[in-house]
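Presented below, as structure tokens, is a lone chain in the form predicted alone.
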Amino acid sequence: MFGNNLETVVSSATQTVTIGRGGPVIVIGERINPTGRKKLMASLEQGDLDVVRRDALAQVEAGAAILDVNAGVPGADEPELMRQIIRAVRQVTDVPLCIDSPNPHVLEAGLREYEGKPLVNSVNGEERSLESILPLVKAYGAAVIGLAMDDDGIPQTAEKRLQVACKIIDRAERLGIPRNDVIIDPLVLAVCADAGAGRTTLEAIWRIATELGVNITMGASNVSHGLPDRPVINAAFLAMAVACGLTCPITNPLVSTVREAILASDLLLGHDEWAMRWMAHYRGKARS
């Protein structure tokens, strides 16, 4: 349905996992993140990392596969802290993760730190992005984020994205960083704030699948904020997006209505056989 889909492969010292549209949908663990977090982020500024080993553990059992760690704290030394939260998320599992700053600096700690083929979240197609974060990937072996966006913010339509993503995939390609190690995400707006960015966002998945062959990812989220009973829409969108081409969202596994909308849709389009992994959680749910 989606041409030719590239594969993304990302791995820690022991475990490796592959990204693409011929398996389930990868759960990209977006919790270790003290953005909106004041428990995280106080634990954070107290030297008290028993929060993320804690958050690490409940989202692999939740069927997170990859996790993301951002060391955003303000006023902290954001470089040592990275190596920190990495260091404690190793402690408890041994998942791939995804590496999440705007800053260079902090992301080079991160890389150094780690072992293994990590994400880098991310890059975008600013030229001060692609000039100080592509370089970094391509001398640590990493896999990037691309994001939607330019010096001009976010586009408003798919058309624009779409060029976005490529713009950044041809950046990094020139670098040496092979397109399958480039995962694009379309970028989503909330649709109290604009009733089309929903669709927008699907078209640009659907776009950038279908010509590009790129995995795609998204903080699924970002569509309800500021209106009641987000997980319902999330779970929509999330599904809605898994059939235009979305294979590694990045959310909250441990909000049910999300995780059962990520399992259904891999059994509906045929990632699920026999229903396998749908049956594994309808047992766990009975027995709980």
Second form
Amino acid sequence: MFGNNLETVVSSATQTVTIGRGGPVIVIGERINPTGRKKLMASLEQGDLDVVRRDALAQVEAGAAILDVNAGVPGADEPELMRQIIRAVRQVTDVPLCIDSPNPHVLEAGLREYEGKPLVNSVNGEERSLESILPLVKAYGAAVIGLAMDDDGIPQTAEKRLQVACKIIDRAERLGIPRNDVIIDPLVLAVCADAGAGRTTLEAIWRIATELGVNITMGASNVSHGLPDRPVINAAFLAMAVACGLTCPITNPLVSTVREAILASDLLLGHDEWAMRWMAHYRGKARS
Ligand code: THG
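Switching conditions: you have the form predicted alone, so give me the form predicted in complex with (6S)-5,6,7,8-tetrahydrofolate.
Below, the chain from earlier opens the complete complex, with every other chain and molecule after it.
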């Protein structure tokens, strides 16, 4: 289905994860992010990292191969909090991390603390972002997520999102960051606000995957914002997006509907030989 597929390799001190269309979907666990999570926000405000450790372990046990870490607590010393979160996660698991912040100082604090080759989340097509984030990515030898938006916001059409993706990849390459270390996020808007939002993202995924060959991530849950039964919508969207070329969604693997849609997608696309992972998941459920 796909032509020249690029692979992105990320690592921790002891583990290497390869992201690409020749292998299974790589789940980036989203839960270590205080935005919208009151309990985590409250514990981080008090310097309590137990919730972080629990969330890390639970997500890895549920199939996350990479963990997103975000220290967005208003008023906090975010660079210091990012270091603490990275250390806390490292105490319980050694999966590679995706360091998530719009602030280059927070990203740099995370990059200095991290051992291995992480993902940086994220750069976008705005001049200010390209100039501040890409040199950091290069200096620390990281891989980076590029959001398909620029100074004019999120483009309405898949064609324009593809163009922004091209621009980010081009600017990365000029700094010596190989194109396979750029993962594009085509961005997802709510279908209840715009009926064409899901289709636009799927078309952007397909075009970026087939024309550029790079890996693709997205935060799937935005698509169902404002609607009931969100996991069902998110699961259907994820399965369609994987068929279009999504390789490493940022999502919550603790939601079984979502996790199962991803396992089923791998099975149906030939990335689960002998249904080994599907059967292991099924046996785990039958036991509990
Ligand atoms: N693309 C990229 N990075 C991202 C996103 C993206 N990082 C942040 C976000 N989007 C994905 N991460 C999260 C983390 C936590 C939650 C949702 C997305 C979360 N949501 C609440 C819940 O599930 O209970 C609900 C919050 C709400 O709906 O207001 O905890 O798109 N590159």
